[in-house]
Every structure is written in structure tokens, then in C-alpha cells.
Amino acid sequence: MKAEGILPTVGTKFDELTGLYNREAFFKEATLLLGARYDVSYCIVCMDISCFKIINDLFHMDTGNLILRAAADYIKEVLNPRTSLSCRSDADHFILCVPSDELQIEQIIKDLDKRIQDLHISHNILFFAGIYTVEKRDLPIEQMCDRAGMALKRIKGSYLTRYAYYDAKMRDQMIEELLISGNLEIALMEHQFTIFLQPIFDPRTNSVVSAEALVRWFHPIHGMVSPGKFIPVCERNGFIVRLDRFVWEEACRFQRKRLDEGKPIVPISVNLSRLNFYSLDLPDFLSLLLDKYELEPWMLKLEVTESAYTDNQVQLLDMISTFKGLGFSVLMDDFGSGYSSLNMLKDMPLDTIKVDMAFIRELEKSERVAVILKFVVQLAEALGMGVVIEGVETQKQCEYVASLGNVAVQGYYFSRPLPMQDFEKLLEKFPIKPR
């Protein structure tokens, strides 16, 4: 086995920016290491940085290089050079080969976050890791890295889990994800996607306040593909930006159709996934969409998520201010599901918060939940914000929400998401709340 105790110097085996091994050299050295230390259990760790391409786009490439060098310096410090290997694979990807009993992944991620925070870059930069525990030494290093990469992809972009270990189920999930990814473009071209509309009600008057547009995928062979399967794939591969824009246009087309027929309409809220906020033409695109269908801004509401706020607060706040200036109403979706804070409510000029359905599900089990819901409604009212409670499914839940005051509800108690023609029938049965 080659001596690993000497820190590498820049050369053909090493990445010029970081001084770590390059990918090809790492594969060779890791094969030798695993062969020489057969009695030691090892892990392959794949790591990368959230939204690194965005960092290079928003800032200068020198900033991205600074982040990579800082991360590499930490890796050199923390790993034992006699027992471990590390490389910069490409872009923002690092690969480690570490004895299982030496791998303190939580501490590594925590320290990397701190090291980058000390650079004082105005962007939330997070590290994620996928880990494969080496079981078969004869498996090529490339395949070991692929398995660690599978684990990484399962949690990349999450704010609850920063690392994951590979297991056998991930291979099946990855194959399914590849099939979904390979069909997205065709599905969009062949109009396999459509929107469903879920009405939002005033529980005190049983009148329709608005609706939320939700995308559905009807595959010609496999039938309806669960949103829980294809939406996460779209978010990971970036297709969500195009899919969101499809939904926005379908919602506008529906509103135009109702107006042309002389029928009343309610505002339709559409989701703006966090990747959309890196599109500088977003406000212009939405404005042109309204112009195209001759709609007013109140007819299309915009829903953002907490994760968008966590990613880049300054950019999101600027974008929301722009939306407000254009006349749009802005809603915070799934409020309370992640890192909601009073600071966020203080900063963001929201019109409405949508309380995550997890709260209403616990209502009958926990008195504390009832207290929290009441407080959230009172706080929102004091800040001049509306409130929508998501996930209302029973009469008891509905009655309690109605007792809180001027609150709207969304959930199966009133209606599931409906095809557009069924939503139109619903509008004929229920009164529409005046603006």
C-alpha cells in the first residue's frame, strides 16, 4: 500500500484547486486501500453542496472556489491520512473513503457548515452526504460511489435530513426515478399532465373563497402517477420549473374560459417551487401570462414555501416585494412544517399563511395544538394576514377552525382536488364569497 501520511501536492493525481485527489486517482488509491486493509470496515461517502451552481451564478466564480477550498482544507484536517482518502470528484462533489468506526458524519457536516459560515457569504450553504458501507470488496469503486450517490440523491435539498445510508431499496427507487425522469419531457409534450383544483372554503358560510391548482399526471400505460413520486423527481432534476409554468398557464386558461362564458370566478393559487426564484425573468413571465389571458392579478395567487425562504432570504424577499408591486397576493404554504419563525413573519410581506395539515391532524389528540392554532390565527390577524388551515377532514375539526374567526379551510371535509369540469360543477352548488 502506498504511504497515505504525506499530504498531496498539486500534480497530475491531484485536483489543482483543492489539492485533494482527482477522481481517477481516488479510484485507484481506494482500490489499493480496501485491498490492503481487508480487516477494516470502510464507508464510501459522497458529499456535495446545496445550490452550488446558483452560488456561481449569483456571485463570482471566485466565491465558489473559496467555498471548495475551505471545504477541502477542513477535510484534510479532519481525516486521518494513514487510514482515509478524499477527492474532489468534480464541481462541488467530494468523495471520502473512511473506516466506519472513524466516520463521524454528523460532526463533519456540522463543522463544514461552520467553516463555510465563517466565510460570511450571504447565502445559506449546506452540505449533504450519501454513505455506502462497503460490503463486497470486489465491487468496483465506481459502483460503490454510485450507491453512495443514490443515498445522497434521496436527501439532497432536504432541511430535515442531511445524510443517508444506502440500502437495497434505494436501487429500486433509483430505477423508478430514472424511468420517471425519462418520461417527463414526453409527458409534457403529449399533454399527459393536467391540473386539478381543490376548493378553499369559508367554514362559517360554506362559501368558496378560492382554489389551489395541483398538477396530476395520467400516463397512457401506467395510469395516474402519484404526485408523491414524480414531484420530488422534478424538484431534484430541475424539471419542476417547467412543470410549474405549465400549471400557471393552465390556471390562467381556466380563468379566461370562465370569464368568456360569463361565469363567476374565484382566485386560483399556484405553487412557486423554490427553484423558480433563481429565474430572473419570473416576475416578467407572470406579468406576460396575465396580459396574454387578459386577467387581473387578484385572479392568480402565488404560493411559496418555507424552503425558498431558507435557501436565500434576501432574494426571496426582493422577489415577493416585486410580486406585491405587481398586484399579486402571496401565500406561505405549509406554514409550521419546517423552520417557521417569528422572524420570517416579521420580514415577509405575506397576504396569507397556510397552516400545515400536520397541526389539524393532531387537534383531537393534543390540547397544545389547539392553543398553537389559536395563537397563529390571532398573530396572523394582528399582522393583517389571512389564514388557511390545511387538511380539515372531519366536522369536529371544521367546527373548531370556524370558531377561531376569519379562517379559511382546505381539505377533504369539503372537497378533494377535482378535475376542472367537476370543480365547475361544485361552483354551481356552493356560493362564492365576494372579494
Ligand code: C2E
The other form holds:
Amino acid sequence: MKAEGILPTVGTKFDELTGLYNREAFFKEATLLLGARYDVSYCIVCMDISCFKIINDLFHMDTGNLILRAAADYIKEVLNPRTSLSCRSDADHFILCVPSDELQIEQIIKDLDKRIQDLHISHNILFFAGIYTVEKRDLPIEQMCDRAGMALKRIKGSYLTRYAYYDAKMRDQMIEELLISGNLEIALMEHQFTIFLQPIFDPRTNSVVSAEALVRWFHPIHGMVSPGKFIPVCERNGFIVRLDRFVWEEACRFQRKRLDEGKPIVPISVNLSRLNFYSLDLPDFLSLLLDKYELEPWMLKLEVTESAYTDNQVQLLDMISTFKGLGFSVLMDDFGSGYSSLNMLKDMPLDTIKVDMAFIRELEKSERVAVILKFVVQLAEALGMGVVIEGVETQKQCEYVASLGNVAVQGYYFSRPLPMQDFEKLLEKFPIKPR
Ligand code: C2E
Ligand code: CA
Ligand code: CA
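Moving on from the form predicted alone, kindly provide the form predicted together with this ligand as a structure.
The next block holds the full complex; its first chain is the one shown before.
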């Protein structure tokens, strides 16, 4: 180590690779420092690097080490050794203990990015930070770090937000997340999940053309838990793969029941969360479902969001092509909500785009949004694709989008998502023109 000439004293207190304190030494020293400097407000900062594991996979481990050393060198330079402490706690994680009025986090992140760019590694490497402003000095240092870590977790991978401060709400959310996670398995076993169906209309004929299946969780004590709360948790812990499969099967069961009763049906579209695309048996699973319920592929449509595209384009293209080969229609959900909607449109053989609700919300406030909507519809038509406009709530919005062309509309203006029985009643009231 010494031969490389960049490291200060290396001993059991120090991390061999970077020469910064190791985790244990940092915990001890920071506890002493915070105890001694009662008069000064301090921050604990947890930092890590985006996709560090990928860097270690893509490049040689030396490259990873080079990055970590460059980051550590900068940290040593920028922190005042008389007032601040730092360590590499493990892998690509750094922890700092800095007086609040000395912490220039934006500058630190900017400088760190620059240092790494100067190494000319062909991968975008970004630093993220979570910050806990020490309020309770008697809190063990490990818990202070946990809080900074919670703030970090909240923004990791967001690209636009590079640092966040911990607040008490985060702790409540974390506890809620743990509660949700701990209850999912039982909820599935005890049939607490069900699907609602939201009809999709042709606004020019007021007929129902299709529907979307949306999962609902009725907890025996807490009542209805919003998908906005539990879907992100399921996506983080992987449960979404099983939950989605449950939803698809419920949708198929519903279709079969109506067919057995000799009633007309419309296609039901289901959501495929991006994690599904890592399951190679996905096309088989869907084919088997169709076989099991004796359905034709047009009766089930598949909604895919852009985040799946951002993750792994080659695999997604393969998967979508396979779905198309099986006869399914594939929809792009939340079109326009991310950064690569147009790329996805360019590369993937999609049938329909579902325009994100954000556009409709802005419609009355912004002329430009009206123009964008108009051209999105034209673009889709030129590409031979269908369009669904999501989130239509008022007559005025509905009339505007209907004037744009052959669009379908999903929104509270026509109907909220309904329990299956209510959806069936709705199908009796309106003409049905499946498409
Ligand atoms: P999404 O796929 O974009 O679904 C449409 C959401 O918009 C639904 O929210 C629906 O109730 C809501 N919505 C429909 N029309 C209107 C309207 O006019 N105004 C407003 N404000 N909202 C409207 P929901 O059911 O709460 O679901 C939220 C999200 O949770 C879904 O967004 C989807 O991303 C996810 N989700 C729901 N069910 C499933 C599922 O079975 N699997 C997966 N992977 N995700 C699901
Ligand atoms: Ca959807
Ligand atoms: Ca959507």
C-alpha cells in the first residue's frame, strides 16, 4: 500500500484502500467529537456512488479502487481536519461528520463528480448524499448514520436530486414500509387483494372499448391501502412479480366468467411492472394463463412503462417481440412521464400509447400542452398506433381530446375504477365496442 505513495498512516483504525478512518474508528471518533463540541451544530452525511457494482463488473476492480481513492483524496482535501471527520464505511460508502455551517454539499458533489470525470472512465458515475442534522446528541452514532442513510435511500437513482436531508417523516415512512412489507405475504394468502376495473371509452360514441385492471388491497384493520403506498414497496422488495401475476389471473378469471355466462367482453389491460422482465418464464406464464382460462390473446392487453425500457433495452425488446408473436397487444403506459418516451417509441413494436395524466392536468393552464397533445395523437396515428388519454376528469377535457382524432379516454369523467360487479353493471348501460 505504502508503495503507491498516496496513503497516510495505515493501521487498524484506517481503511487500507483509502487511508480514511474505517467504520469502527469513525464511530468512536465521531462520538467523542460530538460529545466535545456540544456548542457546534453537526451534520452526518452518508454518501455513495451510483451503480458502483456495475462499474466493478464492467471494468476491472482496479477501476473501482481508483474511483474510491480519488473520492477519498478529495474528501481529505476538502474537510477541515480540526472540525470534521470522515470514513469509508464499506464498499462505496463514505460517511462524513461536518459542522453544519461548513457543509457545502452541492459543491462537494459537484467536485467529486468532476474528480471522477477526470479519470476518463467511460461510465457515468454520480455521487449521492443523505444528510442528518444532529439534533439529539445522545442518539447513538449508528442511528444517526441510519437516518442519513434513509435520506440517501430516498433519492438514490433519481439523477436530478443528488442529496436529501433526513426528516422525521422519513422515519414514519420507513416504519410504514416495514409494516407493509411484513404483511404482503399474508395479504395474498388471505385474499385481501382484489382487482378493480376502470373502463376505457371511445368519447365519440360513448362506448366502452376496453378496461384496465388495477389492484386494490383491503386490509382487515387498516381498510383500503392505496396502491400509491404499497406498489412502490412491492417494487422495491420484489413482491410485485407475484402480485402482478395474481392480478393477471384475476383479469383472466373475470373474462372467462363473462364468456361462460354468454356475455360480451372488452379487452382488459394489465400492468407489467419492470421487475417482471427479469423472469424469463414470463411469456410462458402468460400463454399458460390464456390456455387455462381458454382465452384469446386480444382479451388481455399488456401495459409496460418506460422504466422497464431504461433498465434493459435488449431484454425488453426481446420480450415485447415475444408477446407480439403470441398475439398480445402491448401498450406503453405513462407516455411522456420520463426521459426516454420517444426512444422507447422508436425502438419497441408497441400497439398503443397511454398518455400520462400529467398532460391532461396541465391542459387548461398551458397552450403548449394542448399543442403537444395534438401532435402526440398525430404521431401515434402516423405510426399506426392507438392512443389512450389518461386522467380525463371534465367534459371540457373530454371534448378537447375527442377533437384530436381517434383517441380512447380513461378517467373519472366516465368512471372511476370499479369493483367487478359494478363494472359489469356499467357494461349493461353502455354500448360495447371492443378494441
Ligand atoms: P396507472 O397504471 O397509470 O393507473 C392509472 C391510475 O390513474 C389509477 O390509479 C387510476 O385509478 C388513476 N386514474 C384513472 N383516472 C383518473 C382520473 O381521471 N384522475 C385521477 N386523478 N386519477 C385517475 P391507482 O389505481 O391508484 O394506481 C396507481 C398506480 O399504481 C398505477 O398507475 C400503476 O402504476 C400502479 N398499479 C395499480 N395496479 C397495479 C398492478 O396490478 N400492477 C402494477 N405493477 N402496478 C399497478
Ligand atoms: Ca397502467
Ligand atoms: Ca398510466
